[in-house]
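To begin, one chain is listed below as structure tokens, in the form predicted on its own.
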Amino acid sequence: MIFTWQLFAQTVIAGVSIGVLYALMALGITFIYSIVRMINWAMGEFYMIGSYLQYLLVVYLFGPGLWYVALPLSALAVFLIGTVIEPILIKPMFGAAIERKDDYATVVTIALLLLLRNLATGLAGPYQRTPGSNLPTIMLGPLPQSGARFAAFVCGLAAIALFYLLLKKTWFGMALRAAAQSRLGVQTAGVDVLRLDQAAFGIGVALAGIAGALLAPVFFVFPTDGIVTTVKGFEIIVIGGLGSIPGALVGGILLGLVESLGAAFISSPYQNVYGFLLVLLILVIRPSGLFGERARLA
């Protein structure tokens, strides 16, 4: 293909606005281990449930033009949806009788994926849907771009923002990063570590349901829509580091622009596989990712 810049900015502007996107699944996957010290492999279907609220609450109920009074809802329901879940398959980890708790959440995340997976195909069926969207077409100087996508990644930078607020500015943030530090020290200042995870687990599987509502109407909705996803969100975490959250937007936005510009300027059928190159060079170069923790307390 021949290199023009304005094909380049506009390359360089949609691999930014999907891995934004990208991110926000792997601030949810860093966000959970940080606090749980445990890595939710069912996060893909929490995306997916994300997407399928969208869609159901855009086409029976709200219509394309109130898309962003559907996405909070759907947001909230996927938080709420974790924080029932968790006290029943995740806490348990905690128990005495549990040795292997790496191991356990490991089972219990993949039984959970299944469940929700074949829950959703037997509810939904296969078929892939949309709910829609009216926005049109945008021009960001000489360059179009698709409304939805754009919406996405503008919604999308807001939960980030209000994610880091949460964390810098607010009390409950300060107690979960005291956690992430020292789940020890926390409990030892009277803090329930034990709620503090259920919260956690809440927030980040919100995240991803964020991030589905936002594609629902990019990408099809369907039961395993997801996966795609979740892949992204593991890569960006080995990229940019498991367990920090600056490293999971780095991570996403590097992500999404050496897919896009391999797609753009080299060939779009392995644009997948550039992800992955990545990948490899940031292991060879530091195998902790890029601001991957080097220590970690108990």
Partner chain sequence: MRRTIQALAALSLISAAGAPAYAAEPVVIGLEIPLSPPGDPAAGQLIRRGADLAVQYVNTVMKGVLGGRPIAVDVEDTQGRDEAGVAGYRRLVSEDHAVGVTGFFHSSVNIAVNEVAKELGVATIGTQTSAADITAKHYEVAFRTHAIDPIRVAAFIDFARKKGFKRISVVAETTDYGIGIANEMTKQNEEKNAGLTLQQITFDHATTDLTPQLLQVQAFKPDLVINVGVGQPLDLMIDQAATLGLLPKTPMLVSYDAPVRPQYWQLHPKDGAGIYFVAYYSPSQQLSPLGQWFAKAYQAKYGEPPVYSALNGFGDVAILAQAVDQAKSTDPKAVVKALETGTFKSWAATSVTFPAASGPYWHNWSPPLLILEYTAPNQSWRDAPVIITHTGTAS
Second form
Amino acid sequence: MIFTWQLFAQTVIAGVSIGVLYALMALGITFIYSIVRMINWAMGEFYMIGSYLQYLLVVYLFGPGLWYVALPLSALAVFLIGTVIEPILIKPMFGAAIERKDDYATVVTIALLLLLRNLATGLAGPYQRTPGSNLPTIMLGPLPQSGARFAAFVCGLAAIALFYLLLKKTWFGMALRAAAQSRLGVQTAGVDVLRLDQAAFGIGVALAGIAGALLAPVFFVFPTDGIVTTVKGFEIIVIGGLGSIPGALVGGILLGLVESLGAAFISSPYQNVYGFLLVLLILVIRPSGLFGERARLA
Amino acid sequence: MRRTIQALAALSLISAAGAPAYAAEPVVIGLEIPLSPPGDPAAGQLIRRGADLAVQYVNTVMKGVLGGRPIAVDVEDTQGRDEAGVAGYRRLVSEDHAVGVTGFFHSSVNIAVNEVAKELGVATIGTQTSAADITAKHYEVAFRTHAIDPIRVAAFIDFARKKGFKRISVVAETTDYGIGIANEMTKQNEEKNAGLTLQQITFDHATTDLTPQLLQVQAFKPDLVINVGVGQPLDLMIDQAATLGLLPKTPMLVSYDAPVRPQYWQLHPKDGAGIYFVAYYSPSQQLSPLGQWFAKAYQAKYGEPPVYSALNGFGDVAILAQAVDQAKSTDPKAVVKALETGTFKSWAATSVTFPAASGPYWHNWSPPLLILEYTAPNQSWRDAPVIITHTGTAS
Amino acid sequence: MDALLTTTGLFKRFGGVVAASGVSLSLRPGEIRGLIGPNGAGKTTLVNLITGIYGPSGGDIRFRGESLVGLAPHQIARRGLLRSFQVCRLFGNLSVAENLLVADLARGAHAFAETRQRAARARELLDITNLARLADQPAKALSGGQRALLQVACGFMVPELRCYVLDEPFAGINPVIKDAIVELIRQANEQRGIAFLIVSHEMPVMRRLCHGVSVLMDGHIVSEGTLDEVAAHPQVIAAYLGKSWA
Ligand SMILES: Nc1ncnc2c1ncn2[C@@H]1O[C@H](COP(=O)(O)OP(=O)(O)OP(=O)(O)O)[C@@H](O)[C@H]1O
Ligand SMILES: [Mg+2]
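Now show the form predicted in complex with its partner chain, given that the preceding structure was the form predicted on its own.
In what comes next, the whole complex appears, and the chain from above leads the way.
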């Protein structure tokens, strides 16, 4: 291992920038769980859909110069796909006939995962693709960052901030936060929770879609590109606490830092193990996560 | 999936022959390839293309095996995972009664399967697996038609000598393949007194960010970076090295032939030039008549010239079919015997044999190993200059 | 006068348990009706049936002339029929003020337009309930009594409220807050003409508040009238034997 302070600073910056991107993924998972009370195992596949949509829009319609036009369109499309899928697959979970709702959600979303993955492989082939990027390399302190990754970092932070404002400052956000506390409570206060579920599912998968679209030029686009970031998303939820937005952000950055510093200065092959060790540590000292508490949102 | 392919193979055969002359049960050849991650599905698909065309070749041009029985290929997805590979092999042997199993792309899968194969007795042919242990254990059933680590590394050292590179960073994934190359590099550097200063950095194949590793590489100030990633990390390393300014200042050598795939320039439109890479085939090479048939059929079917993965996938299925013919039997033991003693035609000009040689050269036939250089963006690999050619021997 | 809320022959079975076996009950507009009965009599079940949490196995529920059977809880809430819960269902991580605002969601889309009026109503309720200084605290920081008070207050945020069903609003609450809740109910009844169906075991409070009571036992109504009238009913005496009512 080579150590200089310059190298250390660069490694820290690399860790923070990747951590923010991981956090975006965790947000979507945590959000859907808070409202609909189910883990969406197919989250990575919505990331994948977002990445392919961005690829298609950039390559066939807008060109890499207009990636920021493609981004909201990709996110919107993933949102719509989510709102179409939810009533078909997720909503029946709340019907009286289904007794073990967790099992149902697991089976259904894993089936969805396989379906979407195979569909993508069938339609697009197993190859890696990239929408490309014209953004120039940017110096982030002493560390050169690819323009696309820096843009993803900035947009990732902006998406997290926007999402936070939506929850904190809007009428709709209040309904979502209330539903995260008590589904029955909002129902008897006149809220159609099934519609709310639909919107929440759409928003949650759209967050994954945004992550996929942002990271399309950074990590390439392929049918299983969502797997790794989803795993990170679940790790971050344990670290930051289920249902907490600051937790997702802090957890993401912590995970990014631990992985980067561990890989650079301890031992490189265990890069993915450091995050896991952090998860274990958190489970021992604070099982509900750094910011966690049952069923909170924001 | 496998049933469908069998059915399709039989169907294509009937339509090709125009008569139900081949009512006989097809002779099944197993294909174990990665079709989903963590494996390299792109490689798996290319091998499968070759294997599919081999079925067509054997059933139409060779008129089947054993005097008229068609062959069929049953596919198992190894996902690049040992357990999946082993389970697939067991199914191929016990349910499909495969006469031999080939297609292997990931070394660790091939090694794991061989441990089971030596009990079950059905031959394996490594199509694109290079770890020494696959043949170095001298199992009766283990065969291979790919460049092994020592040959590959010998070529790297030749290449470094020719270019005058002294400080070399070997950045390798922690798979049998990556670790094998990295360790062999250290070993041959000492044995041959090559005088290279090596930095060895290994990383998990599932890593999404190689920036920390590449920062270490940059601080080492190497003359050459050897990229021993397979699939996505390989491309990630090129991208991130370019961002950090390592590329194009410090040349990079890619350890296998991924850059010949059509996606390469789409993925690296700006940073792809100046990269050296290993290839096992260049159009300047002479092909066998079999190879020429294949190149034509492949071009017609896929609209592009074949690459090595497809060529070798084709060759290995064709070799197994010839072995069945030479054995005059579908008995796996007889097929193993025939493989060891026979001479076979594959895509390369030289014929294929699997002698019981020493060390990793046991049951091993290696295609020639080339190192090419992309000298301009969007260059076709067929036009890339050949920097060195290394024949299939270690020194 | 036409009834505001009527149930006729309501049935509800949970496996072997029959929690409602033909409950018929009627509430006039502006009436405060008490619902009493021993533990396990089926009071909460009846509330759950009326507010759409459970679908009845048989019978009908009519509110302002329309059947509620088959409607979802939020649809019933939007018709002006609200409820509180025996086990408090506040949103613990939301502030006290936000809890009041969430209640206003019952009004559907047009609530969006009335931000100012809504805030004014919330402020007024916070003042009446003495919770103003806790407005920005998370609801989970409140005492049990304050929570009960806030839960009842939430319903009054909704201008369209016609009928308010309260499930044990006074259980385990100190006299000061009990009086505050009684006051809240009485005011809403007198000034806005809201009808109440109040489930409670607190006889002194019921005596002060209710125009009449219904007695539920083993899933059906056994007696109706003023508190003193039903207290004379032999079945009621048998069930409450040894208990002092006044
Ligand atoms: N969801 C349910 N599943 C099964 N049984 C239930 C359910 N809800 C209520 N019961 C049963 O129905 C009966 C009536 O219960 P309910 O809660 O309505 O009584 P209650 O009059 O409200 O009692 P309490 O005074 O203790 O609140 C009880 O025997 C109870 O066990
Ligand atoms: Mg009750």
